[in-house]
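Next up: just one chain, as structure tokens, the form predicted on its own.
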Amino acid sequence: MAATPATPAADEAYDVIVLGAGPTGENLADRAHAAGLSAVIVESELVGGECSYWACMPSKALLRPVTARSDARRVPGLRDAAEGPLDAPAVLTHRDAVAAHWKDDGQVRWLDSAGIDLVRGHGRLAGPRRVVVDGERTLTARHAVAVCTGSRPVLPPVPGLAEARPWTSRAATSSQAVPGHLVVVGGGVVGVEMATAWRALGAVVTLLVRGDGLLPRMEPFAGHLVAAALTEAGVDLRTGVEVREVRREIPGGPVTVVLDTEDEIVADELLIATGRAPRTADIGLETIGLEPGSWFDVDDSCRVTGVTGGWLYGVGDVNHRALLTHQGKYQARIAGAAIAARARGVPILESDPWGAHAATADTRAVPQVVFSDPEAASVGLTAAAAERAGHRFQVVDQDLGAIAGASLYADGYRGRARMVVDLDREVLLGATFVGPGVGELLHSATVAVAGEVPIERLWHAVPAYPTISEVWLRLLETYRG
């Protein structure tokens, strides 16, 4: 292994210290380290973390055969072929090795090559500066402490639910077997996309959501589409209810979910996908004065506030400011910089907010893709966020379906797009695409709202034809009448 060794004799000091080995954890350490500061990650789990092993590309194996078939299915001369169930056990196998067997020896040989320590074990703060591993090993951090320990599910207040033992989303994206029926609890991207993936692996899903649509964070048409593309998937979806019961007689056996309207529901498995919470509670914060279990609250360095000295930082999922993958190696980068800057005394660009040391995006350009069939996609503010932060702006609407590209790629293409303009400075505040491979469409439109690139620039930044790229020459010349 990659771990330091122990010296119980004295503290070890580093620069750097970071709490997590996760995507935001690593790329913290490794800003850091490309610095010139010593760094070394302390983590009780994998390394590679949550992304790596449970979510992000796990659940995307799972899902893209999905979206494979689904569009094979619509195109001339493969629907006969791509008829028939997805090979589950072939699916899965893939699956395990895209989650690399849930074992971390090449993210620890990636460590090692970048020059970054690790050491395993379970890391808590024992006032400034100060981690202890396992009550036994004492780190000093010169500069900063870095916590980047994610989060985790949380379980509702639901009368039996803890005690039947449900699935959490480590469990829907790992399990080895597929079950005959899933209840699934939440309307968010958790919720829609396994609940996508489980169905066309051949489980009888159930999707229950408390509120009157899917995906409540973008467009409303977003999770109106994705709706009715499951239900046509056969996904028993039904909003507006609540869970009142919960019980299981038998580890491992059915389980029944009773419903506020009185039904019950006896299924094989039960996925939980309703909220989440950080991973502080156990990592020493009572020692810094600070509440343990909390969400941090930072500044655009993601420098923690209200703590002596400045040398706390809270990054990815424990500030809450947007918790994605992305976003969370975007903080650590901006992070790390920001670390570095303090470290050599030079001052740090607080004025500028797309500067080296503001993570601007958080708040103007989160990018998101869920990865259902049809994908949803979304970057900058839908036109309710605009509305709620007193923009003056202009909505747009396409039929994604009408362009020539979409016409191409699949019969019966139907999707939608949006963009959200300023009409004060005429930029794009927000853009939103449901469709196939829409994914792909995303970052053209996060370069457009990070950037604030005026529209009138944008006319010229010309599509090519045929692809469904084509939807921004519509978009614009529907905003430009």
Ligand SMILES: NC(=O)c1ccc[n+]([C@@H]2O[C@H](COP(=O)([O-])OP(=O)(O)OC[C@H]3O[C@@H](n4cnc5c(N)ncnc54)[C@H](O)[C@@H]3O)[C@@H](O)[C@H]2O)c1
Second form
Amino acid sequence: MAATPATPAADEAYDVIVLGAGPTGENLADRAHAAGLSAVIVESELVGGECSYWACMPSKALLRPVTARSDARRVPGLRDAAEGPLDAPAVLTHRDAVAAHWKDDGQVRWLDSAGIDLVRGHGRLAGPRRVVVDGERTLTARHAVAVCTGSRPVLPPVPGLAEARPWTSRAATSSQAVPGHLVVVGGGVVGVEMATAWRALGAVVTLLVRGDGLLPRMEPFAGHLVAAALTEAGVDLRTGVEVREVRREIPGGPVTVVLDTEDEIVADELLIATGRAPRTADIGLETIGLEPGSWFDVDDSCRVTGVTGGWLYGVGDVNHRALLTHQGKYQARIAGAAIAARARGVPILESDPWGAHAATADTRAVPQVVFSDPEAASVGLTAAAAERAGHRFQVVDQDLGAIAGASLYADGYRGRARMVVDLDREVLLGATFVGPGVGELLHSATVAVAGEVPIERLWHAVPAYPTISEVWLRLLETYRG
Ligand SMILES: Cc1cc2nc3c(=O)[nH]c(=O)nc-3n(C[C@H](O)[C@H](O)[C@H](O)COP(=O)(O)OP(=O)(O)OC[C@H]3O[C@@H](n4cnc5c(N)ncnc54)[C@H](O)[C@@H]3O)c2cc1C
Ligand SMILES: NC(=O)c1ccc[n+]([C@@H]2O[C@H](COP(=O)([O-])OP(=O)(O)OC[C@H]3O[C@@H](n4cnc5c(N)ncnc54)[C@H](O)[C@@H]3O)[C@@H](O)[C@H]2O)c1
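With the form predicted on its own done, generate the form predicted together with the named molecule in the same format.
Zooming out: every chain and molecule, the one shown earlier first.
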């Protein structure tokens, strides 16, 4: 059914109400509907959520030309053809198309074809199993309400920062112009990807990081290699610095960033990429005894803990398990199956690790690709995380440049791989690859980690020659001795 305006009416009852039509909400509603439950989805902005319009898709549209050009420049015979600047207007035009020009008609058509009702407006819980949309329309849920409202950027409490109206991820992924000088604050994924993109599109970029390196959740060599490449690309990377004050006298005019070192940087734009907060401040949590603005505390089926009757689910970014589109969609598949099983009265759910109703991969095998140049890709535990978790493990490293497939992929290929092996069970706990093109290599590691494939069996998974995947052979040879 197509979108209908919020009009006063009697309560409308559904089996499942989904709040938020991002990738998580869409998948959850789809799973519920596929299981024979009626589902309605409430969306206050665009169907498709952050990912489609202001996050994954537009950011990757900005980054793909950057890595494609870099790769081409490292292929003899192609190098000269790939010299010169990127065509920034063409990149931005393509980005606009990838973001569907910030219109959601296509995704609304998909909801319609999937048999999911859409109600446009801001949804708020109004007591158990009840959602009021824009204060006018009341929906009730026979089985479950799934909150999939995502996250928003956080501005640190720096004097003058909010008043300066800095860019956050939305402006950084949707800007229609390349700023002359962009200051980026934050060395996490958003900071690194956006510094990479806007530098290659022609901006002077200063990247301010308060810690001692980039991408702190990955293996340290990921941050080192990406930092070296950013510096080589001309980014002014400053680590160990804090922003003390921000001044912008004229809206849209130059912005002055004052550091704790007393240095002042005057730039055209400032991007704050210092993490996210849940979009749960204004969704009526107080009406069911939960704290507004908090992340949801959920079990492995994504059911919110401590809610009488067990009808509330918090899925995707809102539960802070892994702020990634693919993990939100995975959780939606698991939670959707759990909601359907509970609705059918199934007495015992498959909630053991790797069971149908447990989002086990959230804690064991989360894959992530940072689309920087070079790419950084990881799954499962880093060595530091394995140490913290008390595993007995061995780290195996490999220079990716020494792999024949890599040297053919790009002349002078620079990159590194690491696997973390559980010595007690002889399975992989995690793997990290850094280098051009490694994003597409990651799923092999995800299969090995999630499948808990014994090293002895991995030995029989023969990588094709000459591909970058031959890194697996070298890693295993080193491990086996
Ligand atoms: C710049 C950037 C780049 C990223 N790149 C990647 C990437 O490459 N790969 C990746 O896996 N992840 C990436 N992410 C993370 C990814 O965007 C999120 O993990 C993902 O969007 C979360 O999906 P979600 O459905 O939980 O929430 P969202 O996508 O945020 O969707 C939530 C939806 O709920 C709606 N909503 C909120 N409150 C209400 C309400 N009260 N009533 C009705 N509707 C409401 C919102 O309007 C929104 O449409 C990126 C994030 C950023 C910021
Ligand atoms: N390719 C991808 O998969 C991709 C791309 C972009 C975003 N994302 C997801 O979006 C989420 C948000 O990304 P993000 O980069 O905003 O968050 P993040 O948590 O990855 O990084 C934020 C960084 O900012 C730093 N920071 C925090 N407060 C600060 C302050 N006051 N001053 C200076 N630095 C400060 C943190 O130490 C951290 O390194 C991530 O969890 C990520 O998983 C994924």
